[in-house]
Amino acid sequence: MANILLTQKCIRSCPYCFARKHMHDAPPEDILKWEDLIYIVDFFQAGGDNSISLLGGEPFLHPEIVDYILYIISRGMHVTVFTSGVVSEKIFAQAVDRLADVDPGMLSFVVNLNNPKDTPFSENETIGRFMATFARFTCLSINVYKLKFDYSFAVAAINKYGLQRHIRLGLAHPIPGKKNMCIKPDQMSLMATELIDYLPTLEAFNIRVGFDCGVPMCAFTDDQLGKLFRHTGGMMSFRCGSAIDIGPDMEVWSCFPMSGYNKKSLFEFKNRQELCEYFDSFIDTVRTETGGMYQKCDYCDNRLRHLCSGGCLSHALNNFVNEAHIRNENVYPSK
């Protein structure tokens, strides 16, 4: 599935953001054009995809986002919009008016929610309005970026606004060569224990979590894995592959933490298969140098059996940023 950045501008400054450079260096005119959207839809639909994700920055900063959503749906593709829920009055009114009759089976909103205690009051009001209005389309995404993380605000929001009873749980990962708040490799087991300890509360409210990516299996004990298996009904994965991200300028990369590595233009590829094979090969080359976030990932049986990908590669790549270029050039940021 393609992840399309409608704009790289964002209205928030989250301490854990792993796409900060994209958000703050992007010029004001940095938005996806109509002709490029049509090209992307044609490209991926011809390759067999039936869904597309719209991201940012904040995708609702794009003045034509509602038209873009309706166009993609008219092509028979499901649209998932990842948003902060902070939407201007003008765009919000358009969305309310024109998305009212859309089948929820064709449109999903994923609201990336931060703790209201760490969010300005005006933003909390705007986010609450969005979730209340579009509850039938909406599930929450939260990013764990520190230990002793408070999950209760997500439970409160789901219950208050009647959102889908599922939380997309992501881990904040490092920006290679930069500094942002994230769970360090030696903190993974503590993070896992805190999550497992909170599962009974989630289950009491019939709320289930699902992992985004970058979670290493070894962070959990066998007993904890059993609890996760029961909680998710077996729908859990510790694998991580190429996620095709496309910028407003039609540059493409394998995923946001890897956005400083080996970028290409979408126009350089003949079809979806060629594109995916290129980035899969790129990731395989990187993993030849480093199996995962720990040294033990190199010989871990779970990784070799493709049960786990060894966590997010950004942790390992972060260690290579300032070293002499003695490895395969793919593990170093592009010049």
Contents of the next structure:
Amino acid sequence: MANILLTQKCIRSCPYCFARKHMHDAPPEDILKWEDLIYIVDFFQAGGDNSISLLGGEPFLHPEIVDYILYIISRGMHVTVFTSGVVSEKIFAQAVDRLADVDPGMLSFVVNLNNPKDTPFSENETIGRFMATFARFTCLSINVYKLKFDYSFAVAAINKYGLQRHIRLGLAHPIPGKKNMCIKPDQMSLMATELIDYLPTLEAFNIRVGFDCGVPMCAFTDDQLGKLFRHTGGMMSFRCGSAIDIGPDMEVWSCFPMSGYNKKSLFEFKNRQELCEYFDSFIDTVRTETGGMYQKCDYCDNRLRHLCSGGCLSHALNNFVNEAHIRNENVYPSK
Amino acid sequence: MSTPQNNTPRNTISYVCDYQWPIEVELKGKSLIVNVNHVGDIRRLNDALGTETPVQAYIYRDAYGSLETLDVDPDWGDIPIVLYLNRLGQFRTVAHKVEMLKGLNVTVIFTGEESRACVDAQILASLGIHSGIKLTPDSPLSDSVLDLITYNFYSQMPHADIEPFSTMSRHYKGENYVSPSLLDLENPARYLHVDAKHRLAFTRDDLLAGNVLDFTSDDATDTLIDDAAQIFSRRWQQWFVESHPCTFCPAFRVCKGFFHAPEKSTERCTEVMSELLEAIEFERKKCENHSKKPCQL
Ligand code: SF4
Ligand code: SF4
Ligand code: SF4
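Next block, the form predicted together with its partner chain, ref. the form predicted on its own:
Let us now look at the entire complex, which starts with that chain.
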């Protein structure tokens, strides 16, 4: 699945943001052009994909996002837009006018919601307006970036706006060599216990969580895994995903935490298969240096049986940054 | 829009005319290409002409209009229509017309600012709608044109034809000469431009300038047209005699001096048209290898 960054600009400043490096490095006029959008859609459709994600920065800062969404749908592909819900009046009016009638089978919004207590009032108003208007297209995504995380704001938003009763739960990952807020490897079990303790509340409101990539399986006890299994109907994953991120300048990398590594231009690849092979081989290189985020990952049965990928690679890469550079050169950020 | 090959028999000649005089009566029974002033005229006129006067295409031009604001009539059905429009407009407004356009026999040629026109043509072609850009002797031939050529000939994904490249490619046989002017219906083997006085010329410019043939549409015969066509064709052959700079250009086969102007550098046109020639040759070889029939529009 391709993730297209329509722009690297964002007007928010989330403490856990794993894309922050991109936001800061991006020139302000850096937005994806039409001809590049067509190239990307061709590239991935020819490779057999039938869905594309649009993200940013904040994708709704792109002046033609509504046009781009409708174009991709006209090409017969499903579009998922990852947004903060902070959308300007002008673009919001366009979205209401042109997207409200789209088949929900072709369009989804994932609103990345932060605790309203930590969000300015005017932003909360704008986000609320977005969620109320596009409720039938929208599910929530929350990023757990600290212990004692308060999940109740997500439940409140789902109930208030009638959103889809599903939460994408992501763990904030470190940006190797940078300081963003995230759950440290030794905090994973506490995070897991807090989540499991909150499951009954979620279930009382018929809300299910699903994990984003990079959650370590051993954060949970067997008993907790049983509860998770029941909660998700067995649909839980502890895998490192293989999404491909494409920047507005057509640079491509395997996922945000990896954005400082092995960047290429999409034009350097003949097809999707060649692209995926390139990044799979990069990840294999890193994996030969480390099994995962813990030393015990190297010999972990769960990893060998492909039940867990060993958490997000960014934790391991983050460690490499601070040690003597004696490993395969690919595991260090590009200069 | 289909512009047939140079060896097309004479009896397929089409008369290019403006719908400003009673063509239903005065050109009855002839094969026509009709320039209309209003899109609303197309269906009415088509009904009036019936099957007795076959129309190869209705052409509508709006130098300032966009596809966004154009009233596309779902009842156009199979009627062949070429729309010359300034630009696409906002895709969000055009999106709901896409499925309808795909079901019609419409070609949309963009005439506005070059790089915008190239993007607009690519958007429509990628959605399966026959499209194109209008090249003129003054076209800047920016990198957008090169990108569009690349997209038309080398893209892995199926898409609709993009003019004038596709028509030029279809007509190019390796030894003959073609030019972007094919889109202006300049092809003596196939088109005669006719005015209200029934005067004839092989190009619209000639007709408007009064450089007309010495016979009219009323007394035109295959032989007269043949002879006149040969004289017309020798116009550019004369360039070789005069050692015109364009005849030394590697891209002359696909340009015939279309972009030539006195005092104008030939560097850019040579570069772009040479790329086009290479792309056309590439497609020809691909078709030969796959023994594919050329697409019939
Ligand atoms: S390294 Fe793996 S787990 Fe981490 S963000 Fe990338 S895909 Fe997800
Ligand atoms: S692979 Fe690593 S993170 Fe996953 S369960 Fe095993 S030890 Fe834990
Ligand atoms: S120099 Fe070549 S490309 Fe330029 S106008 Fe003459 S024939 Fe055409």
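Since we're looking at a predicted model, the values are computed, not measured. Numbering follows the first chain given and starts at 1. Here, rigid core means the biggest group of C-alpha atoms that superpose within 1.5 Å across both forms.
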{"property": "Core-superposed C-alpha of I326 shifting 2 Å or more between the two forms", "result": "no"}
